[in-house]
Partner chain sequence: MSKVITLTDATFEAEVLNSELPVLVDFWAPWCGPCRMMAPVLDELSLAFDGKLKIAKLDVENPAHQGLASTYRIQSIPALKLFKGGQVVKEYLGYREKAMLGAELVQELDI
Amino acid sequence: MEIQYIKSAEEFEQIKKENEFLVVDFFSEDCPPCEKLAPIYEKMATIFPTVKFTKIFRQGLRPLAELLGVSGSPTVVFFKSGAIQEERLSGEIKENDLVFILEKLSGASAEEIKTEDGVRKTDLCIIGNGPAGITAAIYAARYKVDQIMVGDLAGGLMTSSHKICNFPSQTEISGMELSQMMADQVNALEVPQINARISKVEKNSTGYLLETTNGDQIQTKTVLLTAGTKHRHLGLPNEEDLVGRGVSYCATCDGAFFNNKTVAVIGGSDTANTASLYLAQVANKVYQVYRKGALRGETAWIDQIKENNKIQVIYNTEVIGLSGENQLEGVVLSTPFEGNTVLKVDGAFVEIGSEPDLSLINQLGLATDEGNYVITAKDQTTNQSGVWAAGDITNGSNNFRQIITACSEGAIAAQNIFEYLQRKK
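Would you share the structure of the sequence above as one chain, the form predicted in complex with the partner chain?
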């Protein structure tokens, strides 16, 4: 929609009356931040068709500006049903802030830079916004690669870690906090992002056409797959029925509901070990059931488990059943424990690792190893030209799946994609 220049106070009153959503940019001449804002403002006018975009030369309508409390340029003020809104922007105005207020004002979501056919075009689409995706986006942003990141949880799987102690610069931090810090960094770089997942992939002559679960379409020259892994389930017949009724896959999410109760943690990796330690702070008693004879992972966690008198590890035992109908009552063990095959618990936390989701891997035609991890080369390329993979979803970094190695793979991929795009130019 065209931007209207308002020349008089009467004209302003008229427009204010006629438009449900109105935005006014007070500008001045010889004003660098005003000039910087101009193209962004024009773009917004195309993105938000239900909003009326206007401009007022501040020095030309000074009384009106003063009436609205506008004393500097540029200042953008917003009106809804004729009423001025609390939010306003001035000085160095960022596109993200403008989008945020316009979305709030109009209730519409920014269908950013859609081309006429409704397909958004980009050079790089990063699928996933965990540490691998975010690091790649940070590097790509600094290489000025035209990119978009699609993901539904900034931080990914690490958001469910209650304590991270092996990420340099952070002596001890929760997964949620570290995720937020990473998200803040990528947001500050103004990386375009879509809060969704990719549901459909189609290869074509110029790259890949991707469709999000929101229905957005993206035509991209290159793809970086950082979709990570999902929690593995036990695969027991009544498992799904008991989810939320005692069975959980996220100790940090659900642990608090088992205050002073008895719980089981199933598994023996770092994730299971940290879940036990976290739950021991809440629950009365934690049984950790593991199929092998010794816990694996970081010795520091294992030592803490051994010292914690609330945690009892049951070794060489598998969980082969779940008892209870509408509420979990116990877990059935492969080997009796203290004479009983059913271990009575109020909650069972399944921490038996995670595995890649094959749907996107298959749609992209990527080669995988026996564990369904995407086979990547040292430069994070895959068997498909134009497709890279990084993070937990790959067999890279010697199969050592950590936040730091995911970041590393993301950085390597971004640099390699940048070089690839340069060569293609």
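Rather than the form predicted in complex with the partner chain that you just supplied, could I have the structure of the form predicted alone?
All you get below is the one chain by itself.
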């Protein structure tokens, strides 16, 4: 079924009346989680034909979004017989969670999409399309390596960077813009790509059999893992319930919603520092809560924070709770601030770093360090024959996880994979 874009509150009310089962995706521009959700949402519209799927540009219909309690992108809201349902999804939305609610809502089972392509065979499968994966794909293309790149968001976590000022050739650029430039180069080289994630890996006599979340199967001689990292969460009891209701992991996605409001940024590294600087452009007040006694990261960002009278840093303090039931009302502090342990804020942006996703690391049997980062040699090889790793997921580059070092590791891996394949001929 075709996805309909709703452009007015009146149109929304009419569609709600006409459809027993209605799903609305509130999305924003320059929103990495929205980009990741898009192909999944399109797939759902195909496999649930009895459900009406719609999309609303959140900033375009802000009063409607506020009326429905939507304060984050993407947020998927469900309706049955015109009534809004308790279930909703926001932030990094997983396909399985969306399927579960849709089956519960409609009483129907997902109709599987059949493919007649069979198993796709290749010499190299690059898992992940962040800076390391994209760079590897560019080098592999110039080496004429038969390859497929699998990823669900071109640029990865780089897309959520408000401003990048240390990438050669770019004095200042947003993460989304730099991601698009990199993706454009891969597209120009006509690198085969699958917009999905790898869900299953099996080693066999000719290499590795991979299965994607789309149901595609890939038989490859070599694997380059560049899956990057995922946002680290606070791990608080009601954290997931408040995602999209004041709690966010992406300032560039959701910052505009907190215009003239009070927000908190949790963390003290470059990602937290740049988030505070960006939010200070839209919010009335930004509190940056950090568990240590001094901010860390690039001195240039720290100096700007100190000079910005909208930003107040609360040092030596942790966020140990979130107040509010259906909407965030404040953050609970480990140390009283101005006599109170609850800091009243409209939004909380969690920027406490990232960590590797262990699912593929464990399936591939890769050795890791104490932080669960993949251990690689100087040529990006791992402990498993035929498997390389590059980018933020590794312990390489002296643990200096930057866009430029990820690109470097991707290039080194591609060159070594090319030599490996040449020796195997």
